[in-house]
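Have a look below at one chain only, the form predicted on its own, in structure tokens format.
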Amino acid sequence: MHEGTISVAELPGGFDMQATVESGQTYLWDRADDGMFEDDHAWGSDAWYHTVLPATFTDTDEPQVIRVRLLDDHVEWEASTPEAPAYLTRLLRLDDDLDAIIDDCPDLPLLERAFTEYRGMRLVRDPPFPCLVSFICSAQMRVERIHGMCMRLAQQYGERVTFDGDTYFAFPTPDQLAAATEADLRDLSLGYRAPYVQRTAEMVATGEADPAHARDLDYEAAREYLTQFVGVGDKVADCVLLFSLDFLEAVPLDTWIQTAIEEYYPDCDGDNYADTSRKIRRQFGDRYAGYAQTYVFFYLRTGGE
């Protein structure tokens, strides 16, 4: 096993675990304790949490287990691998300057309460197709359900991966999830997602698209080619994009955001998705409108106003 320790005061910004990976971005996560969203303020947790990096995203070509947890003023990590903290920074974005993030963003009294309440949250980035069948997943439900679709998932068909007497689940690559019937998935829970998830998986397995590829086009021509795969839509590609590609300008037009346009910046409701998109993205500053808008998100969903 290796382990160490990662210092927070190199973090420009700070860092807080909880928030990070329970706050709506990623579903790819799990807490030792079991108690993955049940806290209605999520933040400041010293919980362990661990994730089983895809065989794809590593340069092993195997899956990696890494387990964090913050404490006081260090992240304390065990892996199976001694790149954990290299994966880390990649996963977590432990690199973003938040300060110079926060600072570039327009000041607006909204913002300015969520990034006070949630101080430290950084955006992550996920392996992509992990990201994408995770927010096919999401439409219509809540975070517990959407991770728990996801760890199914991972359970059923991923590869098993045995660490420090432990036992855990990769996520399962396209060509596993592709040979999926319907029926199957829909016996995990997945319901009308089904057919979404493995057809999905079928075009990025036989490499009819992959949405790694939309990382090298213009945001809005991005956003278009993800929206090619089954089941997703132009906020499902957003949130890919975003969580994953590392397009920080996209904002997601989900229910809590549509409530802070409504209550907030009404001038900004457009005529269809892309024209409101245009407009919050200035709203909340074009360069990092998808840090403020993950903060907002988060910020009204545990009951801020």
Second form
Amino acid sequence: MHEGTISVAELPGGFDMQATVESGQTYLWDRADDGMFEDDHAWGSDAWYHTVLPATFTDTDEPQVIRVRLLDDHVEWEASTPEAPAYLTRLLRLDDDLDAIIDDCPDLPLLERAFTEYRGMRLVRDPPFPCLVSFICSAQMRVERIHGMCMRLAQQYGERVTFDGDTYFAFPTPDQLAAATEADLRDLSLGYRAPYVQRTAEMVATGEADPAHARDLDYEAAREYLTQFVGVGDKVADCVLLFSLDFLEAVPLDTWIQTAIEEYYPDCDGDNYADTSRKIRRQFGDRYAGYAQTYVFFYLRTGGE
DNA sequence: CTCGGCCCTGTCCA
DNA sequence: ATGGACAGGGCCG
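Shown: the form predicted on its own; wanted: the form predicted together with the DNA:
Everything in the complex follows now, all chains and molecules, and the chain you saw is the first one.
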């Protein structure tokens, strides 16, 4: 077992592990105490979180396990690989200069409140395929249930990994998921998303399309590219662009943000998705609109005014 | 390009 | 008890 610590003081802008991993950006982490996404757990807990990195992410032969917890002034990690700090930096965007990003965002009262409330929350950088599948599952679903679906997919179809005497499951590869049947996936409570997931996995497995390819395109073209996957519309495409592919300007227009736009920024309420998207990006700042959106989304969803 | 009807499923609430 | 609304949408006609 490899282990070590990362000093929070050296992370520009600080770090809030719980807000980062439980804010609905990612469904690929789990909490050792089984309290993930519970409504009434106390914030600021120092629980252990873990995730399994796909072999493709680490460019190694096997999936790698990483466990992390945040103590007062440092991040403590245990992993199956000595490269954990570098992987954590990628996954949790520990190299983003949060202070500079928040500085760069416009001075809007709602933004200020959200930034103040959850200072230290970072965006995530999930591996592309797991991110794509998890957000296909997210349609009309609560966060706890999306998380449950992803955990069941891993347990059912992913590679089993043993680390430090415990068993973990990697998120399934495109090949592994493509081999599932619609009925199998419905048994995991995916509902009408089951055929979407199966067909999308097949598209990736056969090489017909690759979500990572969207990286090479301009933002709007990238969003369009991702909508070719079954079960992926503009909103899910924006989630993948923002939470996996480094498009920090992407603003997923979900019902929460739609409501916020009507209430706080009615001028941004456009004729269609693309139109509203352009307007809200201008309002939130072209470069980091997605960071602003994620803070606002989480702030509103957790009961902020 | 826009629109409405429809889709799985667990939970909450009248 | 039990049905209808609803939950961070997308597909299809």
